[in-house]
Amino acid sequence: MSKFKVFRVHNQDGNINSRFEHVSIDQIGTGNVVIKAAYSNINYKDALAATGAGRIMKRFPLVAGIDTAGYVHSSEDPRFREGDPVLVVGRGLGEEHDGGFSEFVKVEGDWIIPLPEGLTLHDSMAIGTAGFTAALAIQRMEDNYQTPEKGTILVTGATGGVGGMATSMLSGAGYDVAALTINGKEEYLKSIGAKEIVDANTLEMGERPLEKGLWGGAIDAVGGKTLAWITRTVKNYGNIASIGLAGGHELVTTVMPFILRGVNLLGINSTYCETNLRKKVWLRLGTDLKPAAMDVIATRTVGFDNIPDLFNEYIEGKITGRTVVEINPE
C-alpha cells in the first residue's frame, strides 16, 4: 500500500500542532483489520483535541477523529472479509489510538460493528458517537423501566449533536420531549421532535432539596447546577442519563431525590460500553431508534481537506447538529 493522507496532532514542547501528513500503514494504529475509510464526522471532542483547547489525547503524535466508517481493506480476523461495510465509534480512537481522520484506519476486530441493516455508511457517521451516546442513554433508561407513560423527558443541550439526536430518537419512540436550550432555535428544536422548549436563561431552579416534580426523566449534557436541579425535579422513579459536563463537572445535591422519589442517576460512557450492549444499541439505531430527523440534524457534509476550518466553530459553540466528513465516499 502506498502512503495515504491523515490528519495528525503533535505536541511540541507543550504546543499543540495539527496538520495533514502522508504516512504508510505501518506508521499508524494497532490492530488486525485495516478499513478503507469512506466517512468520518466532527465532534466537539475532535475540535478540542485538534486545537489543544482540551486535554483529550493520551499520547502524541496521534491521528485525530473518534469515529470511522468504511469497507474492510484487509483482515487477519476471520469475522471480517475484504469489502465488508463496517464502522468503529468511540473505542478510544482519536484519544488513545490513531483515529478516523485518515484514508485508512487500523483497528482491532473487537472494536468493529458490522454496518446495521437500515443504515448507510453515511448514516452511521451522521449518527456517530453523538447518536450512539444518545441511544445508549435511552437503552439504559429503558432497561431501568423508563416508559413514555412516566412523563416528559427533559433533554439539555438539545441543539448539540447528542441532544439533537436524543430529542429525535425519544420523539420517534413515543416520548414527549422538553428541550432545554440557552441559545433559542425553537423552530429547529420543534422540527426535530421537541414538544416543549425550556429557556435556560429564564429558568428558576429553586434551592430546596426537592422541587416540584416536572419530568419523567432526563438526558443531560450540561452537568453542574443544571444536573443538580434536574435531580430535584424528576418525578418518582424517573431516570436521569448523565452524558456531559458543558456547564461544569461538579454536582452538589442531596440524597433526597434518590431515597424519597427513587430517582436514578445513570452515568453514560460510550467509549467503554460493553460489546454486546454496543451491538444491541447499533441494531436499534437501524430500526426503532433511527433518528427520524436525521436529515435535519446532519445537514452538513464536508470534504476531508476542509475539517481544520471548522474546529473553532465547535469550540465557540456556533455549530448546530452534526457534520459528516467525506474521506473516500461511497
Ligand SMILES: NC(=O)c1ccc[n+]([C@@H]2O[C@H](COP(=O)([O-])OP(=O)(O)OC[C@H]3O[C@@H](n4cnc5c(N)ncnc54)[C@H](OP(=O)(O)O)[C@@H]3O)[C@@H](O)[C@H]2O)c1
Given for the second form:
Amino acid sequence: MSKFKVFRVHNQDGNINSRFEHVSIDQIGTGNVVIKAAYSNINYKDALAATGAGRIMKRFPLVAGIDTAGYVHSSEDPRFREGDPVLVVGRGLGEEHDGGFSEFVKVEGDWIIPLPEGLTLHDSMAIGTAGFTAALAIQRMEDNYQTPEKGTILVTGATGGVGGMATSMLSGAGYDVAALTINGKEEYLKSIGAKEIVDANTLEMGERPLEKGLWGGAIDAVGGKTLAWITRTVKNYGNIASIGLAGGHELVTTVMPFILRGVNLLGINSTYCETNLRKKVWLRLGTDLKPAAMDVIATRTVGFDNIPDLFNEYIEGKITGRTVVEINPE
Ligand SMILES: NC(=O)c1ccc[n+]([C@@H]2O[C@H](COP(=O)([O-])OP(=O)(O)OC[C@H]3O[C@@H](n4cnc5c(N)ncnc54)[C@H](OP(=O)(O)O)[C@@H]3O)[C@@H](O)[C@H]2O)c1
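Alongside the form predicted alone that was just displayed, please also present the structure of the form predicted in complex with the named molecule.
Let us now look at the entire complex, which starts with that chain.
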C-alpha cells in the first residue's frame, strides 16, 4: 500500500499544531484490521483535540477523529473479511489511538461493529459518537424502568449533536420531549421532535432541595447548575442520564432527590462502553431508535480537506446538528 493522507496533531513543547500529512500504514495505529475509510464526522471533542482548546489526546503525534466507517481492507481477525462494511465509534480513536481522520484506519477487531442492518455507512457517521451516546443514554434509562408514561423527558443542549439525536430518538420511541436550549432555535427543535421548548436564558431554577416535579427523566449535555436543577425537578423514580459538561463540570445538589423521590443519576461514557451493550445499542440504532430526523440534524457533509476550517465553529458553540466528513465516499 502506498502512502495515504491523515490529519495528524503534534505537540511541540506544549504548542498544538495539526496538519495533513502522508504516512505509510506501519506509521499509524496498532491493531489487526485495516479499514479503508469511507466517512468520518466531527464532534466537539475532535475540535478540542485538533485546536488544543482541550486536553483530549493522551499522546502525540496522533491522528485525530474519534469515529470512522468504511470497508475492511485487510484483516488478521477471522471475524472480518476484506470488503465487510464496518464502523468504529469511540474506543479511544483520536484520543489514545490513531483515529478516523485518515484514509486508512488500523484498529483492533474487538473495537469493530459490523454495519448494522438499516443503516448506510453515511448514516452511521451522521449518528456517530453523538447518536451512539444518546441511544446509550436511552438504553440505560429504559433498563432502569423509564417509560413514556412516567412523563416528559427533558433534553438539554438540544441544538447540539447529542441533544438533537436524543430528541429525535426519544420522540420516535413515544416519549414527549422538552428541549432546553440557550440558542432558541424553536422551529428546528420542533422539526426534530421536541414538543416543548424551555428557554435556558429565562429559566427560574429556584434554590430548594426539591422543586416542583416537572420531568419524567432527562438527558443532560450541559452539567453544572443545569444538572443540579434537573436533580431537583425530576419526578419520582425518574432517570437522569448525565452525558456532558457544555455548561460546566461541577454538580452541587443534595441527597434529597435521591432519597425522597428515588431519582437515579446515570453516568454515560460512550468511549469505553462494554462490547455487548455497544452491539445491542447499534442494533437499536438501525431499527427502533433510528433517528427519524437524521437528515434534518446531519445536513452538512464536507470533504476531508475542509475539516480544519470547521473546528472553531465547534469551539465557539456555533454548530447546529451534525457534520459528516467524506474520506473515500461510496
Ligand atoms: N459522555 C459521553 O460519552 C459523551 C459523548 C459525546 C459528547 N459528550 C459531551 O456532551 C456534550 C455535548 O456534546 P455535543 O457533541 O452534542 O456538542 P455540540 O454539538 O457542540 O453541542 C453542545 C450544545 O450544548 C449547548 N451549550 C453550549 N455551550 C453551552 C453553555 N455554555 N451552557 C449551556 N449550554 C451550552 C448548546 O445547545 P443549546 O444551544 O441548544 O443550548 C450546544 O449546541 C459535550 O460536553 C461533550 O463533551 C459526552
